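So this first bit is one chain, no partners, the form predicted on its own, shown in structure tokens.
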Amino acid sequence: MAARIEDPLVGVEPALAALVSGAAAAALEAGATIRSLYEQPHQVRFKGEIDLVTEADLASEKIIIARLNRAFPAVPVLAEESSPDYRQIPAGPVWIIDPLDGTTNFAHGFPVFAVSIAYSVDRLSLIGIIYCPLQDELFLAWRGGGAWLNGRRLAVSRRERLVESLVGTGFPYAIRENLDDVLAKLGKVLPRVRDLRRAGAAAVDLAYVACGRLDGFWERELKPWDTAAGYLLVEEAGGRVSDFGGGAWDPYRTEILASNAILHRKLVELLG
């Protein structure tokens, strides 16, 4: 495991690499955790009717805190268990923290979930870790150094055509709120494309989306742990983010369009 983590970080400024080796072995250690207890009875409970939590996602999230924490003391965390409700976007540095994105996968004994760890500063993410624990697949990225996976540099795919594209989705929580959109939409983009996934756990989508293995993919309805790392690991593999109209986008924005940069302008005259 040490060389997925340290091999593309040889010649990397000293702190950067810390940061970066930091959150990954956080990441590792809390995916461990996970994944001892993916066969296991879970305990869950609601947030909402059909937004769970499980055992797993707190001892994700308490392992990753604390070690962020005993390493990087001076960095405030924005956690999805203990910072559900923050009230205003941070300022400076912050750590952001999905511990298990993928929980309803998870309670149901499906096998796609990840670890999701960012460093942001000022609404801009500098480091990205996506960790899929089953899969034993870490994904890195910092801004200017590239997307890695297990320490392979990664670039998105260069379909150029709908119809030979696999696209990724996701539905809201609040699904009966917003099913009239998250259906029209659906409806433009599944006639146009070869197929469409929905694995349920937005990081992995992103992340996949880097690799090439999706070339493109949206969801409305997001929190910023949610897409804080997979966008930057968009970003660095050569695709390209932005909300369903085209714009600007940063991590506190709620709706996501990412993509292999080429069929970009495709999928937003689809959902814009």
Contents of the next structure:
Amino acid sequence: MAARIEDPLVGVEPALAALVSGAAAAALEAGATIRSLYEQPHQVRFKGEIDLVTEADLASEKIIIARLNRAFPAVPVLAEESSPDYRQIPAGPVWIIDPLDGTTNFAHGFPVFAVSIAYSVDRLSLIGIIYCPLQDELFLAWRGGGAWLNGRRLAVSRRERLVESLVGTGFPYAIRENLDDVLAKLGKVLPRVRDLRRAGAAAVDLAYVACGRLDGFWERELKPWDTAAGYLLVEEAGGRVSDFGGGAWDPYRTEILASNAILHRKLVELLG
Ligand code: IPD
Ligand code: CA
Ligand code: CA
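Could you please show the structure of the form predicted in complex with D-MYO-inositol-1-phosphate, as a counterpart to the form predicted on its own just displayed?
Complete assembly follows, chain above in first position.
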């Protein structure tokens, strides 16, 4: 079991390896807690009309922050449930944490959700970890070190034709304010692709682009904790990440387009 973290890290510089394995251990522990809560009745609180937080979001965040603070006390944390103002971007290194991405899925018993942890320095993610507890899938990436799933090296898909592609998207909680744009973009992409998925967890969507299950993904109104780990997975697996117009991107940009790189220009033509 440990091999899925340790094998990819053979030969990696020890300080970096310690950050990767420390964060992966935190994701695995938090994921185990989420898994144990999944079949139980939930305590649900509302952050907005349709934006939920459950006991699992809070328990997961507590576990991750405690573990990371213990192991790396000098690194500050930007975490969804305890750092509402994500625009205060810390200078230097920071852990960017989504303790449970896909809360609506979790609360409804729809089995697609993940823990997402990134280690970023000045808007650039150096480490990305996404753990899907029900599938027991641990996605790891570090800058220059490739992307990995349970110890196996990942690559994005090689699909070249939109009509053969499976793409993903997501819908913002503020859907009424964004409905026209969301539907307009769906209307452009849907008739051009083989099919589209709205799986309900942006971090998982990005991990799925990295491993080739999806050929592309776009969404607007996202937060850094949704994307900071996933975009690095996509890039390290050979994919491309940008804004809808194909321009430069970082995790504090709220719109994201990720693809297998080959289809990027065609998706920009539809979305940009
Ligand atoms: C949400 C999920 C969802 C996406 C939303 C996100 P949460 O994150 O990633 O797929 O469409 O925009 O906010 O609230 O489940 O952590
Ligand atoms: Ca999220
Ligand atoms: Ca979340």
